[in-house]
Amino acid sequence: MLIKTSKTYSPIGVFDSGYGGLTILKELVNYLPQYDYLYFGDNARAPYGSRSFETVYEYTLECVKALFNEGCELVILACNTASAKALRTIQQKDLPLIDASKRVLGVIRPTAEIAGNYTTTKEVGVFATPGTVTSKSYIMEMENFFPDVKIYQEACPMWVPLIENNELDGVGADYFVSKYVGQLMAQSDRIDTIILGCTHYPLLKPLIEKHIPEKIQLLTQGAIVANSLKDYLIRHPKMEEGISKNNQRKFITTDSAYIFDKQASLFFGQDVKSTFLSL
């Protein structure tokens, strides 16, 4: 079932394969509360992290088109895997054919634009899904902005399942956080900044901080993306003027709305009421 939209309803679309993007939406609402937001979680096909480039691109494009149909002129891919595997193709190949006035933005580039400012040793670590690590998107983007900074990556395939099964305080979470932190730090003991390159990972931040040396800074993406969006809208006043400003948040999911609503509060920090959308 599609959400009925009016001519004046043009929210900022926020897409994720599941729940993680809600940590981005939470900060967007905190920093830019005046805008309408429409969150779309493709929970029925999550997780994206271990899927092929072709599959992630296909799924992401389908969801972006759905958000366009709901009235969104601007869509944020609040998913590192989708940003890594689908964003560039959608921007370069699909948008000119769909509607050249619409925009799709990601979360990796805004993070890469500032991450190098935090390191003094010029060595930065990245925790991410296997798909994001394989894409080498952080390495390529950081090279554009901070060519003198060396990037070390660590894939963390167990973190998303642990988070989504609400095992944050369990023995398993402590074990796998310790394991992946150890594997990343074994690559270099000069790492002084770590990017949490998956929007689920902020929920593990206290546990990660328990296992990393005190000197290391952890960068989460919510505030970074919110500040980047604020700057983008200042630089694109026509886009900003077209976004509806009723302080509304709506949520759609490709899976059970009941299950989504029950889980979403863990990531968003407040209760939500979603609508099911069949693709």
Contents of the next structure:
Amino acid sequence: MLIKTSKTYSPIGVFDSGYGGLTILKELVNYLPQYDYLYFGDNARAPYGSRSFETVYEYTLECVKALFNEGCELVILACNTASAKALRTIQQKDLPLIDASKRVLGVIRPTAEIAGNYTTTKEVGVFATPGTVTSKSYIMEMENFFPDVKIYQEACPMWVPLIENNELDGVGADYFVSKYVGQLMAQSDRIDTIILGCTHYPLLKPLIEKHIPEKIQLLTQGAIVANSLKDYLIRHPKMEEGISKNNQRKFITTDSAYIFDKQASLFFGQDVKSTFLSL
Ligand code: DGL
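Form predicted alone done, so how does the form predicted together with ligand DGL look?
Next comes the full complex, this chain leading.
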């Protein structure tokens, strides 16, 4: 075990395949600073976006178990791909066997719950990884909350690799943003709201804004997930009571801690000091 757990250390676990979930953690810390957070990036196996259902499920479950071992009672999958491909099975099949009192939440449902409020044309676009797009999770979740809203999805397989490799300012990023924006807009010119359905994409927001028509608003997930968690904790006071509240943030990665610390501030907006965890 990596971090000494005690009865008093029970942070909120925040999981992503790599760095993207830090854009969610940034807002969680901003909105709910009192809690302890333990961030876990599976950087050694990222990206997840083009992997099969089975692989994303297997990797995600392994990481969720590791967060439970570190003392977390509540884990947020701050990764759309993991939320799309692994969340339901973990909630329904694995949690009852591991510990029925623990909880795992995702980022797609909270986003779908409010995204329909932003559109007047009732046409919403989603940029996401191939895995999230194939799962049709956004289409199914939006159907529950806003059956009158039509969803258009565009898979952006090159965006996460560009972001993870620090290529935001290069011609490659400009080309692939322009390409996927063009492909989404070709599906309908009535889209007035676009969900950035991958936690890495907020880093591309300025570039995406450069390529989309001005009338379109982009939705990022950080504040949405933070508000949803706030609401969840009000509705689940027992869970809330159990979370330790020392304003601590800890970071673990399955790859080099040195590299993680160098890259993470770009996503989190602050310097971080991580620890390596071998799965
Ligand atoms: N950040 C993850 C998401 O929200 C995906 C990154 C990856 O492809 O691993 O979907």
